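Here's a solo chain for you in structure tokens, the form predicted on its own.
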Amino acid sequence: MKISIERGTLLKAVGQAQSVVERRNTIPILANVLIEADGDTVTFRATDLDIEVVDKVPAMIERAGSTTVSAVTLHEIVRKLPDGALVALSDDGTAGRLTVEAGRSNFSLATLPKEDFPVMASSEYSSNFAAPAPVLRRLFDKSKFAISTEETRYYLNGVYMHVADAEGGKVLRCVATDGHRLARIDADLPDGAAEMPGVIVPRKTVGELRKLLDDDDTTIAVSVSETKVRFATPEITLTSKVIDGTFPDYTRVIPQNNTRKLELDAAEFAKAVDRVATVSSERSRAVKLSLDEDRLVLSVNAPDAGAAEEELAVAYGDERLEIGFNAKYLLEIASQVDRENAVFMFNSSGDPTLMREGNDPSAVYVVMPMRV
């Protein structure tokens, strides 16, 4: 194999591959990226047995062939090469070495036989549809903060993507929760998605998928089966197993009868919470919200660190209410708001609180209060 490829193109492809590769693994071949050169295209393939990413890039190919080489090492080398460099990769097949040349730099890397590289079994997808990148980006970006990190409740370690009924008809919905907070984001149902089975997309997959969604003009081809999900652009295909478990009935925890309405500027609120939380104790991070007519007082009282208080002008017309929250949860939820206004709906100091963006029903957040 002998190919020449521009550094920027190579860096993007190898960067995607090395982030899928698990740093600590017991199977040496899984640390490698499979490089296959044919025609005028080079394919980079990496997997951790749960996720597989395949990246096709144009290159000048003198001699077709394939090999596998350490993804992390190759990425580090390419990253440190000067911008605009032309990188030559050559592999003679017998010595078990891949030569990387650019300008005056020359590297020789150990390779492993490509026959050992595991290729994910192809599966039949029961549902195939296309969605614009900005739509998927919004669905996953706004929900991923609520993904649980508790390994024991593995079925919460991802985003539940499914078709749901909303007021205006069926929608494509993403939900994530960790038991303390919940995010429920809706988008218009794409053509062909109506029969899609609900799947839990793992946290790592959500992180990798994000890299495919930066370009606003891209359309993503989404394929879903009971066990796998695939997201593809013309250049990159990301295939992942889904979490084998049942996502709980989240509709039960979304409060329907909260009547006390607080409307405020989300950005101002987030900054104020951040300021008063500076003195809160690391463990509890509790912030108290004291609501009175058209005013909100945020306060923190940490006996070992000190106290803080800040007053905000808000729109609130109900009876007095004092309620406490984890500052981190409040900040994460407030930072999801794209519009100026956030609307909080309270019931009492012990009940879950609902938040939405202005009067937009397509993004709903729930956060549990804490005692302060």
Contents of the next structure:
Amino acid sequence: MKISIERGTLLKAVGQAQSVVERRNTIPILANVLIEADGDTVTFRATDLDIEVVDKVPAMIERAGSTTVSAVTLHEIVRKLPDGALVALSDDGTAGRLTVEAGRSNFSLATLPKEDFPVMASSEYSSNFAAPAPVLRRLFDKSKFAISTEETRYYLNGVYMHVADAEGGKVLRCVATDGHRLARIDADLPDGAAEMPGVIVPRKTVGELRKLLDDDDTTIAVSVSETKVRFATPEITLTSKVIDGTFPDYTRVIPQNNTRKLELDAAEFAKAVDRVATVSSERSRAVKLSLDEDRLVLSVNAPDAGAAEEELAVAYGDERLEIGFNAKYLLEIASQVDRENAVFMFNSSGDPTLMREGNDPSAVYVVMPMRV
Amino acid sequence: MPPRPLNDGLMPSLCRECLHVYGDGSRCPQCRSPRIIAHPELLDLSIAHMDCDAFYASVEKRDNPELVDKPVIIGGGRRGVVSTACYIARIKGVRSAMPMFQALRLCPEAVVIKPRGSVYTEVSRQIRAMMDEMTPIVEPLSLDEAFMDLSGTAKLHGAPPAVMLARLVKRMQDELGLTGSIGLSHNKFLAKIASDLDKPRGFSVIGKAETADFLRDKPVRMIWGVGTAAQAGLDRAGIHTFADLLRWDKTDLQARFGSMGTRLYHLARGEDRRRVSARTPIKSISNETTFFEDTASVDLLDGHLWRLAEKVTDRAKARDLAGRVVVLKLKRANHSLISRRVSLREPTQMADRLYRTARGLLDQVGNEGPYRLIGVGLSELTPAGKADLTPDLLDPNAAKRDRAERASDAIREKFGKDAIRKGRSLR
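Having seen the form predicted on its own, I'd like the form predicted together with its partner chain now, please.
And the full complex, kicking off with our chain again.
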């Protein structure tokens, strides 16, 4: 194999590969990226056995062929090469070395035989549809903060992507929760998605997927089966196993009858929460919200460290209410609001609280209060 | 009675019978007893370790005089291990932590007694009270041993630490009918070694001047905390005695053994700067049980899990503590250990939450049994005020179960531990 490729193009492809490979693994080949050159395209393929990413990029190919080499090392080298450099990758197919040349730099990297590289079995997808990148971006960006890291509840370690009935008909919906907060984000149902089985997209896949969604004009081809999900642009294909578990019935934990309404400027609110939380050094910083006629007082009382209080002008017309929350949770849901005011709906100081953006029902957040 | 100044050149000596301090002589000039301790630094040292002699067995013999001349082993059941063996049983080769069947093979005539925990705790409390009269700095290591720092107490008591320690073991014998051994030195490491030197009824002194000579040929496994695994590592490095250790540079020891290397370097020179500390904060709370017969039955394990979770959280609640990390421990039939831990989002002191989390861990382990032991613990302890503050959205019944647990705690508090139990605990 002998190819020449522009440094920027190579960096992007190898960058995606090295973030998929598992840093600490006992199977050496899994640390490698499979490079296959044929025609006028080079394919970079990396996997951790749960996720596979395949990146096809144009290159000048002098001699077709393929090999595997450490993704992390290759990425580090390419990253340190000067911008705009032309990088030549070559091997003679026998020495077990890949030569990387750029300008006056010359590297020789150990390779492993491509036959050992595990390629994810292709599977039948029961549902295929196309979705604009911004739509998927919104669905996952606004829900991923609520993904659980608790291993004992592995079925919460991802975003539940499924078709749901909303007021205006069927929608494509993403839900994530860790038992303390929940995010439910809806988007118009793309053509062909109606029969899609609900799948739990793992946290790592959500992170990798995000890299495909930066360009507003890209359309993503989504394929779903009971066990796998695939997101593809013309260049990059991301295939992932889905979490083998049942996502809990989230509908019953979304409060329907919360009547006490608080409306406020989310950015102002987030800044104030952040400020008062400073005095507490504990892992879960509790912030108390004291609500009275159009007035919100945020307070933190950390007996060992100090106390803080801040008042905000808000729209609130119900009875007095005192309710506590984990400051981090409040900050995270408040930062999801980008267009309008944040609307909080409370019931009592012990019940789940609902938050949405203005009157938009397509993004709903639930957060559990904390005893203060 | 302040210590009488001793004439130059005389070896300070102490009679362990009448507590008389004098200079030189193989018998006490006052009561003619031969039980004396003589040491150049006897009146200067103040860090002590007290270790009861065959504590549990001695308590049993005291409470049942028929046992006095019989070999006695304290331990649990056919499958248990020896927790204490009296000195008669020890002559036959019985040791603590030995499996019971092996102990009975060595000493078939032994009387095996199930431990009576509450009695030992009470006796331990009485001994502790005696130590507390001597110094505010008492660091118990277990029910039957403790470190004491008696620095600066001579003026208060009108007697140097050595005399007070001899008085302590004498009182233990006179008032409680139990014997103990004393180690007196200039740090904890050496005091603990000293107390073990001439057990039972021992009183050993390791002075500063003799420290290096004393340690030189001793095996490094004497170091408290050097177990079989550490010993193997030291063996591989060719370190068997303290003299071997002295040949190593500090940096080499650190490179090879990490933080233990630094400790080894100093211990080899008889240096130990750890303070005797009256309050060592508890780091974890755990309980475990060894089964009568190995089991792989999830139902049985589940029953044990609940009972253990309840024991652990009872202790946590009694101390107003909660833990963030849940630990599950399983020992297979071949004694290999499986240990799983998980961090909770916030600390808990509820039996229900501990049990459910541990059950999740047990399910994760899968079918690796049969097991001979199961244990549950809480660590990363915090004050209870920071525990169980945020209910679980996905488990709306948890709050109800918490209230039920608090209510049954109140009932058990009032009417006894078994006044109300979960059906699950009967499995």
